[in-house]
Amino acid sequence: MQPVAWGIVSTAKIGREKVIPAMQAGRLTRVAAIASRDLASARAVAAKLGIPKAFGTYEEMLADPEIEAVYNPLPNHLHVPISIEAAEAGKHVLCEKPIALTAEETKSLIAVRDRTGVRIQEAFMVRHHPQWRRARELVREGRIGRLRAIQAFFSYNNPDPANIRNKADIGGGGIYDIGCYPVVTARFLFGVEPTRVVALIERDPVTRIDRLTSAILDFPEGQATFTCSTQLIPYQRVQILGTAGRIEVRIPFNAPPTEPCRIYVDAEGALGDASANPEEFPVINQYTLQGDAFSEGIRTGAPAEFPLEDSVKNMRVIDALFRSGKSARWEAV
């Protein structure tokens, strides 16, 4: 199967340090070009990463007939407009999360996708990692009984007001940046949508971004709770609890690409994790898997596993979390 020729929109850190090197290792992804509003920056990254073409505008790259798909890691407020521009140019689009700032914005991408016939997908790489696939398989098989509760924690410490993640007017803040992961993985495991949510949100007094959030998602068969923060010690962990067992995902979101990952399955509940049995997964890069899966869909034309309709559902939950943060009450999804 012929690899897909990719163009990278912008020289964003996540792209140059994580996604581009991972895609370059893929069997179906060929990074052919990178574009930036600053041609010198594009050329510097292209030289460092061995990318053949560098462009000084996004429009020039989108006009290149060689480019079949683009990866969009721009700031959150530019996800929708630049993804639309790429789709209108006939390019398939893999866009960083959150793919939009509201569910309504996400719906606009569906209209463009249907009109142009290209693929557009939100880049939640975790859904491609074998540890999450296995966790969902164990849940579906009933290995932990009936799934009733999920607890997640995700944090890092970045109080810099100049950092793009701390700019409220362009989609910064903890829920958009990392809270979206507990939301998408809870939906991934339960396999249905939550009916209502409640959130306690604390905002930074200077930047006004949401810096500490604790939330409950109420599903028909159970609950998912999470806390996320942009100003705490870095930490992440997920517990998946059923009526007859438990699964712990030790490094759930930033799974390392250089060492094996493990989940722990506990069917006895002994104190101190004494009865938790590890399942280890070989070294793998979830960004490589994501790029290859998207490229394979382009080549085969198979239905998308995670279409934009799923992104709309995820954004509806996030919309409700923000509403609850303001209303201080449960909000329907």
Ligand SMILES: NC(=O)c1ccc[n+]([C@@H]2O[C@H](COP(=O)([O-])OP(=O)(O)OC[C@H]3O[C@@H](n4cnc5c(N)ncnc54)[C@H](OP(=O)(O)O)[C@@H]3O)[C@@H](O)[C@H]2O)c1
Contents of the next structure:
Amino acid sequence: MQPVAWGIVSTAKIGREKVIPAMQAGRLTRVAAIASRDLASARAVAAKLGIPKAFGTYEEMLADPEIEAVYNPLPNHLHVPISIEAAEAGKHVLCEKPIALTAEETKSLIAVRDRTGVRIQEAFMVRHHPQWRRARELVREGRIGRLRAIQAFFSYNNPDPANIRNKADIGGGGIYDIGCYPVVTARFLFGVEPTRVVALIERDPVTRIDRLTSAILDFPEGQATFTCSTQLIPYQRVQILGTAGRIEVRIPFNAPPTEPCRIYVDAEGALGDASANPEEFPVINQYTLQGDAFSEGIRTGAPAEFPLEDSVKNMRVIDALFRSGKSARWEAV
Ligand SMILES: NC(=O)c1ccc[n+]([C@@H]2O[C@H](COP(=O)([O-])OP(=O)(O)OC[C@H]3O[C@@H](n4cnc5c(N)ncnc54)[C@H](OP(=O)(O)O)[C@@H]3O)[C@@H](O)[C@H]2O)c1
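Okay, that one was the form predicted alone. Can I see the form predicted in complex with the named molecule too?
To see the whole picture, the full complex is given below, headed by that same chain.
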């Protein structure tokens, strides 16, 4: 299968440090170009990472016939507009999470996808990691009895006012940045949508971004709770609890590409970790798997495993969390 020629929209840190190197190692991904608002930046990153072409505007890269697909890691408020521009230029689009600011905005991508015939998908790399596939398989096999509760924690400490995460007007804040992961993984495990949510959201008094959120998602079969924060000690962990067992995902979201990952399966419930059995996964890069999966879809035309329709459902939960943060009540999803 011929690798897909990718263009990278911007010199974003996630691209430079994680996704571009991961795609350069992919079976089906060839990073052919990078574009920046600033040609010198594009050239510097291209030289450092060995990318053949550099452009000084996103539009120039979108006009390049060599480019088949683009990776969009722009600030959140530009996910939809630039993904639409790319689709209109005939490029497939893998767009960073959250794919939009609202469910309604996500629907506009569906309309463009269907009109242009390109593929557009949200880059939730965790769903490609074998540890999450295995966790879902164990749940489906009934290894923990009936799945009833998921508890997730995700935090980091980034007070930098210049960081896009601390700018409320361009889609900053903890729920968009990291709260989206407990939402997407809870939906992945339960396999259905929550019906209502409640959230306690604390905002930074200066930047007004949401800096500490605790939420409950009410699913037909059980409950998912999470806390996320942008101003706490960095930490991440997920507990998946059933009537007869428990699965712990130790490094659920930023699984390192340099060492094996482990989940712990406990069917006895001894105190501490006494009866928690590790399952280890060989070293893999979840961003490489993500790029290859998207590229394979382009080549084969197979239906997307996680289409935009799934992104709309995820954004509906996020919309409801923000509504609940304001109303201080349960909000229907
Ligand atoms: N999946 C993951 O693991 C993961 C991890 C981190 C971040 N992300 C997502 O990736 C995206 C980028 O995050 P990041 O931390 O890498 O961002 P970043 O380093 O701040 O990069 C964003 C880039 O967007 C371009 N840009 C265009 N308009 C801009 C504006 N008004 N303000 C700031 N930058 C602008 C800039 O590139 P040019 O100057 O070159 O045009 C900038 O370098 C976000 O959507 C985030 O949620 C995903």
